[in-house]
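The chain below stands alone and is given in structure tokens; this is the form predicted alone.
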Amino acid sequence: MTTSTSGDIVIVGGGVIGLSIAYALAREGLRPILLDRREPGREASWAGAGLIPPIADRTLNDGAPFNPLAALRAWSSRLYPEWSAALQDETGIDPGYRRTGGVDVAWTQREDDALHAAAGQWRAEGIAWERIPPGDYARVEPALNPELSSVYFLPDRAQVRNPRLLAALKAAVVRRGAVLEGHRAVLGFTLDGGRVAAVRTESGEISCGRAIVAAGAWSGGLLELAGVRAPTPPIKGQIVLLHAERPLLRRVVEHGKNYLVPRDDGRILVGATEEDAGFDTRPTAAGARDLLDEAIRLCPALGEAAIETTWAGLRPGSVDGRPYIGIAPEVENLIIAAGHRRAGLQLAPGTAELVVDLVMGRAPRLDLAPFRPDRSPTPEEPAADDAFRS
């Protein structure tokens, strides 16, 4: 039986972006309805590692083009301590925000050159870092392989425990009167005069004054149903979870696109692959093998750890590496917040606050032109944020 309900704001997608938007709207006194095809928070946001870059003091590179993605990243990092403390106060759930510090490492001269270039951007942004001399790596991370070519220490790298962050967001949203509806798939939209009149679901329509699409890798397909082109191709990422009987690692370790993330309880996340595998989320033996080889090479002591589990998630891509944040072209009451690639957890607070600006009719606190859903990538504007890759 189909039913019809109504809500002033309907959010499609219950990952960290959708939940953060719901939370930010609820803090403004609004009560959105959030829909998810599964249990909210169980797709890419659950599968990520929760890496939070250092808080940058500046977002302009001296003598270089302004990087809008770096500006969004810096703002989100600045918001995270306050958001995490507020969520814990409201819900009693600790999101696991910790400033553990981290190291970026290289094996080859080419990798070292890339880190040297990244360090130039860190310096321009006012981010603290130190290049550690060979033979002194143990001072910042005793588990590191002493044969590494170079090690850069960033004392202000942070992390959140993403399952706990998601749990805290869900609890806070419900406490503030928003509605979460899991296992309610969206089938499309009813349009009327260039506006979304209703969100169509498998159990009926929900009429709305505004719709927000934040459905991760599924966003592009849903937006096509509203006549909007904003591709979000899925990028598969696999992770292996290790569990050690004693602490083996203190800092986040990053090597290119791979990382090791130690948790408080002795667990270590090893990630992550980047694969074009459609919507297949099955972990593979080859993916796990490659990640384990990388982990043990970086930190030989991890060979002692037990393999607890493996999983995979689908990161949402975009046309140029930047997310889509803004009003959909030709649909005046449809907002898009998708395409965050590997950085959804990093960019969630800033993205949510920008969406709230649009909903409340305020001037956005960051220029949204570089994130327009209908943009055309240009060579003059940097698309990716190469300073922090995970």
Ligand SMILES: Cc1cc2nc3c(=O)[nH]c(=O)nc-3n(C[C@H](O)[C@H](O)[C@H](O)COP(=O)(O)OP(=O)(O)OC[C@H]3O[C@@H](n4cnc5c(N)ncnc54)[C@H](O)[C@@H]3O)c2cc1C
Second form
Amino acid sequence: MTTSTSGDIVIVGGGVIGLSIAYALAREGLRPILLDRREPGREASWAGAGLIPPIADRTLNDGAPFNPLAALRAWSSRLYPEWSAALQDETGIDPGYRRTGGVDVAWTQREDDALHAAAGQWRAEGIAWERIPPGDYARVEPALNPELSSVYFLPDRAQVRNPRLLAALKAAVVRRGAVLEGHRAVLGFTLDGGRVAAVRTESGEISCGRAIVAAGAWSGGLLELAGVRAPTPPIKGQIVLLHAERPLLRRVVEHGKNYLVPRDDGRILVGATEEDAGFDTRPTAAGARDLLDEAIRLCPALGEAAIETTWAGLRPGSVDGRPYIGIAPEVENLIIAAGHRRAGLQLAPGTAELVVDLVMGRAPRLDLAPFRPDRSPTPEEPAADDAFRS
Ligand SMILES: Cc1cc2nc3c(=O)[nH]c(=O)nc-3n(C[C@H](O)[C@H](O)[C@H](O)COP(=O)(O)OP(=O)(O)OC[C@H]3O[C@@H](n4cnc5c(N)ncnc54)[C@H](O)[C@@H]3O)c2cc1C
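Having seen the form predicted alone, could you now give me the structure of the form predicted in complex with this ligand?
So here's everything in the complex, that chain up top.
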């Protein structure tokens, strides 16, 4: 079937970024059309673990030493409880935002030094934390290996059930009159005088006043079709899902890039690998082995948990540690919101609100210069937000 339709705003990609943008636009009374080449909300945003950083006590204007990514993270974390409650009110679906608390742990002096540095940043932002003395770990998390060399407790660490968040966003967007079209892949753009005149799909063109590309790890390839360079290399991440008969873990446990995320229902996510494997999303034996070794070392009781399933997803990379949020160079009505790497779930509300500012022609509530799609990366000055990985 070939159809030709029109929509003022067309969003390409229905992961957490595209759906959050659709939701934020719909809250402004706009009715975007969102297109996804498969069922929306099944790629990285479904595969992620749902770690959400604690809310910083200081506001962005307090002069705290925020780097740009930390500022976006802090704002986004602050928006989460309100977004989550509003989505639940509107749809009856609970996105599962919970402040379960977490522990960041170290085995070696070097890792402890890194946590000590992170704690300085937490203090600057007014995030509550406590260093737990050896021998006292069980007070915050009884399942922790008592031989860990250091344990920092963050009582306000949060998590979200990302598949439920996606379901709530989809329902809310549709209720507010936006159009969600799954199984409709975008193949390119029709450009006219430095503007996108239409989005080309496998079943016809959709003319538009504005296009927003939020297609995760596929964004870079799509943007090339519009002559725009904003690479989003896929970074594969695997997760193993455990299930325990009795509650084995209460808090999120983080060790470097690895983490354990206990859900309300006895399930525990063990994540995540970081691999350069192209667009391959097959979980591997070696990936699962490494994750399970790490999990049992951190919490020996997990050895008795059952393995329920494994999966992998593709985080969208960028030229540095920051996402692209802004207008595409040379194409004035094309907005890019992509490249959120390990943090797309946590950064989604803030990203969506910034895109709304651009669409509505308002001054962005955060300086967008560090997120410009055509910025030069500064490798000597790491852009990544090391205070909270996920
Ligand atoms: C294992 C793992 C653990 C993670 N844990 C966390 C975490 O704890 N916290 C956190 O904040 N982040 C986490 N992340 C990162 C987070 O999941 C991503 O940053 C985020 O999901 C990216 O969202 P997105 O909407 O940009 O991309 P996606 O969710 O990948 O969505 C992109 C969408 O675009 C669609 N699309 C692609 N091409 C086209 C096309 N041509 N036409 C139409 N549609 C198209 C796709 O079908 C897809 O639905 C994790 C990621 C992984 C893999």
